[in-house]
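A single chain, nothing else alongside it, follows as structure tokens in the form predicted on its own.
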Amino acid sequence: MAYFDAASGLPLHPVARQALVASLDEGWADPARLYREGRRARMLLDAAREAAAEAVGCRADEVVFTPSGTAAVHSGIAGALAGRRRVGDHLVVSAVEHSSVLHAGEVHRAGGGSVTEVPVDRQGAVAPSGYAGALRPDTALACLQSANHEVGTVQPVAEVAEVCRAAGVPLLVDAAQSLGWGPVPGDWSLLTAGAHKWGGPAGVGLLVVRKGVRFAPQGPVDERESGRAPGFENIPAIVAAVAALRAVRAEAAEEAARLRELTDRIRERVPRLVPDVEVVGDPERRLPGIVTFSCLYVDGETVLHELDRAGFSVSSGSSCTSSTLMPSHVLKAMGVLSEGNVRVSLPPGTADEDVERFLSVLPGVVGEVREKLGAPAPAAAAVQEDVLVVDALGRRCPVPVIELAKVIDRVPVGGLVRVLADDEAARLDIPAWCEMRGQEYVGEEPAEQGTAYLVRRVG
């Protein structure tokens, strides 16, 4: 089985496993106690904090260990907002942040605060000017991921940090995807990460709060972890997490070059092997191991199941793989195709032959799924002068786009196809199809049921 979902989590690094087992005998006691066992535990915890600070590029007393990366995000955002409540209650985030950041924003909004989402370009990147325009006198905090978890695009953190610093606004960086590859550049104020992203054990997160940042921990606090992460520290897991971080950093430069060559190969060959595919994300400013593409006329859930049967573990941002039936907020913000989305995120050590086997299997998988979805008769259509109406109501992605593709040649050049659909993914996928196939997307209009999407035939 080829595990190609490293962006979700990595298996425990061998060095982390060794450190975990070794520290179970030494790190079980309360590090706050002065007796021998407590002192041993404290030494392990202090050494782990020093090593984590070195990897991040900060002071040891700025590092807090949390129960997870998500807990670090939630604590960091809540504490920074509370610490600057006298300034205001305005929060700025990018439209493609991890759900943990967006959920924290929802809670802040529900409590009476305001949130501005900075848009991204079609590659998934924010512009520093977008943050500059979003900052206000009452902005308490800005958040920006170091790199996107779905498409791999690396964000201009240093430039955005400079913009925020000039405005006197702290910037929180979610570094979950990138910290294993190297320190986050720029003059940021807060940083979060989760150990399972770099081969540490799940249940360990990092929260870094720079000196001078106003921060007020929320909820009950105690004397542990500067009051920012209450509860007994899981010292063996913390030691293992930091050991894994140091180990992957030692291998990062060589492994990044190798994985980048493999993902470049996928980016280049998938569009040649599989017709009607859009590769998404920045082709240059991206993480080494992530490549994402979307396939027209494909049910993403079926593709994932078929790839799993073929021996490949991948993930997807397609609405067809979600219980909410909503396309990925990242793909939606980018304005790219969401149907048939496949994210390949290669772990360190990925074999060249596994990538070659994936490239040999993928065309057949996509072709079979397309054949199955194309078998039903076309949706009922009625010609009204130069307008063709396609009724795709009640049908999930990618069926509305498939039916559009089947009938576009039945109207004259300049004629319109009016697609009726009530699947939210159609709002994203029909315009994306038009761009890929050289047709004109006119827009949408209300309908008695669902929404009517208008497409003009160009050629």
Contents of the next structure:
Number of protein chains: 2
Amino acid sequence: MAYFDAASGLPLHPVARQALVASLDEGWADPARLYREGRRARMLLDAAREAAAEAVGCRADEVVFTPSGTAAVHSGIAGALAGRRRVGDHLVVSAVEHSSVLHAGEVHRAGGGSVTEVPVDRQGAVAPSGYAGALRPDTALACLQSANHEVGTVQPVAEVAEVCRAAGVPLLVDAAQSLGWGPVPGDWSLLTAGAHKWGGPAGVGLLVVRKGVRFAPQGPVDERESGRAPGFENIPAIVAAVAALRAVRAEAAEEAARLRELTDRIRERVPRLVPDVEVVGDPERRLPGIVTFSCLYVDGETVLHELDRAGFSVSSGSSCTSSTLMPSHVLKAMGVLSEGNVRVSLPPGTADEDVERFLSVLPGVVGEVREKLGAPAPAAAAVQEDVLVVDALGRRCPVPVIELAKVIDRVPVGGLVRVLADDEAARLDIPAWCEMRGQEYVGEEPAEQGTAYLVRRVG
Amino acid sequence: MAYFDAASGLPLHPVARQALVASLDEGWADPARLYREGRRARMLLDAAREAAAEAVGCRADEVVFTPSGTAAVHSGIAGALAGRRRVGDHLVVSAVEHSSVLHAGEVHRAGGGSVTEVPVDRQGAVAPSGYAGALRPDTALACLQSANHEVGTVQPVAEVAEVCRAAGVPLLVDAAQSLGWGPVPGDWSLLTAGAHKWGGPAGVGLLVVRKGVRFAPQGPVDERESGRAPGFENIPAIVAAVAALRAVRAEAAEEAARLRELTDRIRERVPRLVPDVEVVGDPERRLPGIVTFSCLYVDGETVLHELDRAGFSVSSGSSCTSSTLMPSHVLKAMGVLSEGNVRVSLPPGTADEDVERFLSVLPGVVGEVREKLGAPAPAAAAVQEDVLVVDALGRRCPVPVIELAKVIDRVPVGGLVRVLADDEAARLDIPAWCEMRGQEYVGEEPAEQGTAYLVRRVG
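Go ahead and give the structure of the form predicted together with another copy of the chain, now that the form predicted on its own is out.
Below is the whole assembly, all chains and molecules, this chain first.
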């Protein structure tokens, strides 16, 4: 059994487990009370706050413990926007933020605010100039993740923070994926993270608001956590979360080097072992443990299921696994293939053998899924004037691309294939297939049913 | 050492501790994932939801786990109000709700909604007719606690639910103080609670929304917990919380009888042991473990401190301990003395000897505090026409009442004492003193500085 989905969450670090169990006896009482049980709880909370601040690189009174990373993001964005309401109601985010950030943006938009999404390159990275161009006199807040949760690409946070600082706009950094590896560089204003990503327990998030940042907490008043996180403090979990952060930080340099070697191996070997694969994300500026690739002619859910049967727990940003049937917004923003997407995120301590076994199992799994999916009867294809028409209406990803690939050789070089499809993923995957295959993607046009995607055979 | 502040929170129940530790290994993964670790986590979560539903007396799909009782109240009120926005924006609450309910009401009012507070009687109970009178055609939601957190009075929830049901208004019941003792009776629509009040860990709240209740979750979209509680589920804590609930319920009947006998003892003996004490809250319809009394001529903070030194951890709703220097809104709404307020809330398993020791220590503690406070130089008193004026400007509670008590015998029967005070607590405590002492409270009027309170000597 190998758990390769560290980016979703880690099992409790042994040090955190010890800290949690130990502080159940000392940290259960209300830290706002003046009696001895309350004072003991307060001491644990204060010590945890000091240690968290040290790990983040900030002052203890800038740290607020929230019930989750998601809660930290929601409260942080709402509070920072409200704090600068007089400046304006413009929010800047990258196109590849975690859904918690994008959903907070949707609420802001629904409330009358405006949101600009800064695009990313094909590696998933923003450019500092993208933020410089997006900032306006009425920008209240900018948000940028420290590293991407789906493809591992590290963002130029320090440079973007500089751009924001020059414009007088606070920058909120979602450090969920990177805080366990080290402090976030640069002159950011707010920071969020969730402990279960670094081996702490669920139920603990971090919201850091630098002194001098205007912040107006939203929602009902509550005296806890400087009025920034309502509800009784979960002190044993907070103590455990901070203990885990210190423990993973102590192991970070060594573990990063080890995991980077393993993910390098996957990056290099998967394309050699499995045909028609695109490894996505920045090959250099990336998190040590994440590697993501997309496999043509495969649906992500089936691959995940087959890998689970083979003993590997991985995740997917593929359109075919999402409950909303939309391709991952991250892969879409990068303009890369979303079909048959697999994210491998290795937890600290991953054994060399497990990665080798994964590499030995993967080609067979992908091959079998392709064989199954290749089996359906070819879609109706008819030459209409100079154009070969493929009717994939009502067929789900990855069928439209499979059908396209089957017929491309049946038109002459320079000829056109017109793929009729109504699955939203086709919009992303047909152009991505063209780029991978060196064919020309001509464009799309509305059809009587669904959309027609035009592809010209180049070679 | 005796911890007598169960109403603030309990140490982790041994059964919960065991469940927590056991589920750390099985319940850390993302329950939304399809691989085996995710499926195991989902199974634990589903089983916990079933068990919670059974304890509440509802369907499993009506139960949402939130990060705290406070979060449950905030989300529950916001979602229920939004769900019935078309009906109107009127909210009804009792005057003695927990601050989390009242603060949610403040946010609603700040957003343009209207709020009606239903008054309580001198025992702290609402009347169903009070709710009947407060409901309007534009009432979106009514809220009522199952029992009061400061004085233990049990509210007529079933009767109020009937009144609400007849008017077509959903009733949200804050069951924080009572859920460990048993299900909430009656045909309520929403229910909230927090696990650390019944011996579960911090970090877990319950929000129950009955099928058919219109509910529109507020804040950014999140797929977890039916979209009603954002953030990664804290499964080990949820499992522990539900285990604790089942455990305390199994012991509830026996433990309630035992604790009721102990609090009866305190209710009866404190007034005999300590002069000038008012025991507050309903003597019959009350929670088993809570007893609250107020001591004239004493400040709550000093009593708490002295009791802590004597080994007793208790709480106070006295004006003198609150950071805002306002008397407890509960005692104020009841119209009882807030001065020198002490809340004793016994945890399950409280030993008889500890209560006896408390009763033996209390008279000395109160006596000493009174002696210290009686020592300050008498305030300037001068007969001005027929009125004796006491200048207590700048003096904090309980000094104005102490000075009033010192001079009342210096005016003839029928004569007036005019107490000048600028401490907000005097507004509550001078009338309460008059009621306790059988003197006539004439009323208040603005003075050159602060407020003048007029008291006529009756006997």
